[in-house]
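The chain below stands alone, shown as structure tokens; this is the form predicted alone.
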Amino acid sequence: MKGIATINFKGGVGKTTITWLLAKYAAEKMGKRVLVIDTDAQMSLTLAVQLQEETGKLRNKFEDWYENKHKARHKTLLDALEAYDQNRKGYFDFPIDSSFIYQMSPNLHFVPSVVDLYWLELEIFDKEKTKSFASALLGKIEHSRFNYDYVFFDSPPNFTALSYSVLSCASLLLIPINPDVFAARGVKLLIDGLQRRIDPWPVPKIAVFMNKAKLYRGQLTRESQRYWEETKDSCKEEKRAGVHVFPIDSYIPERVDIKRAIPEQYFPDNYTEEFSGLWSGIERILR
């Protein structure tokens, strides 16, 4: 079971959309067993999933499960963190069952977020202990009746104790960048920040790709290509410094309808080619 965490501290890069569609692609097109965990207190992915099964309606099967089973039975991500924080004898007492994990489809399962994750930074939990939470949770999941090939984390757009925990146990960090002046500089700042914050654990493998790429006649515009080349140069510089960072030349083009693809029940076929290239790059890095 390999963990993939999508991260970027710059808002608006399409992090949540990419996480969900990539997970759906792996589950539906590649036949992988996939779990998606929303660790962002903003709950963007969780709210999108609430709208998924009956577009435009909140009162659906997922909403009933979320309120009457997930929250009512105290099986949220925050409840799991509280159980881990209260562990005093080396035993993480939090059974993994269908109250914790929602089954979107046979191959795609989901753990939603809760707004109370905002309180994580108010010294409620032992921060040093929290650093190992995600690793312990993955261990619980791996030894449960559920069986996954990949676990995707939609990470928050800021550095918290929970994001530290996720990033330090992931097999791959996935960084989407946009074709703008922040692209190359942002990648360098993000990687340098990760090195400082995750220490003493090593930084996992990192994959960088362009999202919202601007095209002209099916090819990257000159401006987008220039930003991408600058980003690849930054990746080469970080690689010379010992960071395992890999730019993926497959890109996701800018389309006004891509967010509309999230509520759809199935992965949209008109995005198959783009996500196929991105997924191939990810699998190549993870080998």
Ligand SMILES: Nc1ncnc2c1ncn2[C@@H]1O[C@H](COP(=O)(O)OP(=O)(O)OP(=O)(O)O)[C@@H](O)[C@H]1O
The other form holds:
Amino acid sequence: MKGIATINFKGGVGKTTITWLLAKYAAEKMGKRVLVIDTDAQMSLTLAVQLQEETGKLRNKFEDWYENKHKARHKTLLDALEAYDQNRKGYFDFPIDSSFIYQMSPNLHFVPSVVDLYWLELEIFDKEKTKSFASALLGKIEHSRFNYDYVFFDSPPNFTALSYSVLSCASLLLIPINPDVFAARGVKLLIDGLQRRIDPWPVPKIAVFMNKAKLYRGQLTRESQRYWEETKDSCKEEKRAGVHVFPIDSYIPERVDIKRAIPEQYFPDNYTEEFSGLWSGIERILR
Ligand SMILES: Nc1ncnc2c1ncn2[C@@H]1O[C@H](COP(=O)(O)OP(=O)(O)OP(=O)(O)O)[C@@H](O)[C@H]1O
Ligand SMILES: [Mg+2]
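Next up, the form predicted together with the ligand. The previous block was the form predicted alone.
Below: every chain and molecule of the assembly, starting with the one above.
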């Protein structure tokens, strides 16, 4: 089982969109067993999933599950964190079952976020202990009956003790960048910042790719190409400094079909090739 955390401290680059669509691709097109965990207190993914199919069954089913089973029975990510924080004897007592995990489709499962994760920023939990929470949770998930191949984490644009715990135990950090003048510099700042933040752990393998790529007649615009080349140069520099960072040339274009995919609950089939390229790149790096 491999953990993949999508990160960028920059907002709006497509962390949530890519995490969800890539997870959907791996689960529904590649037949992998996939869990997605929303660790963002903004709850973008959770709300988007909840808003799917205005009148359909999935939304009602999810809402019902979320309000009555998940929240009311204290089985949210925050409850898991609380259970982990409170145990003093090294025993993490929290059930990994369908009261914690929602099964969206046979291979695609989901743990929603709760707005109360904002409490993390007030540091009501033991910060040092929280730093090993994701690793303990992954351990429990690995030994559960679910048998996942991949666990994806959607991360907030800010850095909390929970982010620390996710980033320090993931097998791969996935960094989406956008084609703009800040891309190359942003990657360098992000990786340098990460190194400092997750010390003393080593930085895991990192994959960098371009989201919202601009196309003209089916080809990358010169501008997008230039920003990508600059980003790859930044990656090379980081690699020389010992960071295992790999740029993936497959990009995801900026398209309305992709923008609507989460709220309207579909996979953007016109872009299967792009997601396939990105997924192959990720699997290659993880091997
Ligand atoms: N490839 C794409 N094509 C078109 N629109 C996209 C694409 N990727 C993301 N978007 C849109 O860009 C906006 C920001 O995307 P998203 O919420 O995934 O970013 P984020 O990095 O998770 O943001 P935050 O930092 O707030 O968590 C959304 O409106 C989303 O629909
Ligand atoms: Mg997001």
